[in-house]
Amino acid sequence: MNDHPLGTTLELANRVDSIERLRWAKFYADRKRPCPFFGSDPDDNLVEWVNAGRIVAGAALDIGCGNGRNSIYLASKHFSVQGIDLSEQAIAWARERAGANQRTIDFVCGSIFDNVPKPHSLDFVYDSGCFHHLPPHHRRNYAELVASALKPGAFFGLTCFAPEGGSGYTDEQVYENGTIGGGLGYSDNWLHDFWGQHLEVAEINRMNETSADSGRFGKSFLWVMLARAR
């Protein structure tokens, strides 16, 4: 996949951006929507990384935080957390849940591209589903933003669709259709090659499939990646 597909114009790119913003504005309006990540459980891999001491408490950013489930978990482990999401409804829900859990978290409604973190300011950046919803023209800027925000040696955690979890669209089809179709799927090799240009990739594995009563979120159609700032 190319970062800037041939034939992509600014007009087409803006069209895709506009459609995606509208979609997320509506997505969280119905909290009873049958959606696997509308629960309160943190990601299985995130819990494992914290329990194993691979990531330790510090300044954390949760990109695409949704209803705040991972932000709240990190705050419970003494991280200083900021969560950001495009959806006003998601941020309202996250703030309610944080208050109910007595956690102080800075939730921001907006795009990460309009709220760029200060360089070398973060000990951990987590993305539990933002990257695979980015149109191709935003990929490289996003990776550079993440890499710049991390302190030297700090970690970036990512979960994203494997090929069977995504829409199956090529980059060209994203612009032909005016949408990413619910998310783009990537191979592990593609993720390693792409993110390896910006960070030191430590591991890429399938997420563990978890049961509903496990207290952790896990779906095997997702990749889990941990990478470190050089």
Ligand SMILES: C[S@@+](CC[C@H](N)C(=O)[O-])C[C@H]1O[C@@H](n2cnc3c(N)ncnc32)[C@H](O)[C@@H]1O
The other form holds:
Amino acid sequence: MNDHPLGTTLELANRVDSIERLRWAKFYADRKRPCPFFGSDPDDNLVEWVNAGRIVAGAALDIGCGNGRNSIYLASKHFSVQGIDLSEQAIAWARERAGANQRTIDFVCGSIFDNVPKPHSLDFVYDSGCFHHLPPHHRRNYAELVASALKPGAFFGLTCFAPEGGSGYTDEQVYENGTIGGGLGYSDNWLHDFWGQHLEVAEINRMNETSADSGRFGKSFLWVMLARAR
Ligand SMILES: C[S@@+](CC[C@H](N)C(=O)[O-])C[C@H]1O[C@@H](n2cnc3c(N)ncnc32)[C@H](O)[C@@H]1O
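Structure of the form predicted in complex with this ligand (previous: the form predicted alone):
Entire complex below, previous chain first.
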């Protein structure tokens, strides 16, 4: 491990991990908090992909599922869904919402890194806003576990902060500050190069900005990426 004025690389990584874990544990305590993704609407891009037949029902994993809004949508479209999230309160909320919507979904509380999906077991992996909250030292592992979990030709969908949506921290600042500061923004070129090492990137577009009454979640400071397992 390299030395750093603030501690070893491992110590710095552990510090950021525990701060982020605590942040999410508290984040969902107040369900009335004015947070854009505390609603029940599924992502606009997800609805578009399903309507267009680009992704079709099968075994799906929603990583960092939060209150379950996208998991519940996928279940309504006959996907067999597992949703995983670090936050106990998010998972409790997701379970309540799935029950109220009469959807059977396997919601798991924990980190994706401790609950690695079986190789080639999934027809669709979705991540709406989790990757941009991962500290840099998890990025490669994450992409490898996503790529390995997908069946050949299956899709990974991602929504992720564009540079203006994130904290603006460099990787080094993440470890100096001990936090990723509300999420990391990425350029489309960066996403293309990074995810292209693991998957075949089919498209990267800005998310459509939707109106509050559209029934779909959409914010234009996010990228939407669809990529396919080789
Ligand atoms: C911005 S929120 C998005 C929630 C949800 N996908 C949505 O769009 O409504 C990011 C979520 O990722 C979860 N998360 C962060 N790191 C995680 C990890 N290592 N494993 C599982 N979930 C994680 C957080 O607890 C949080 O609920």
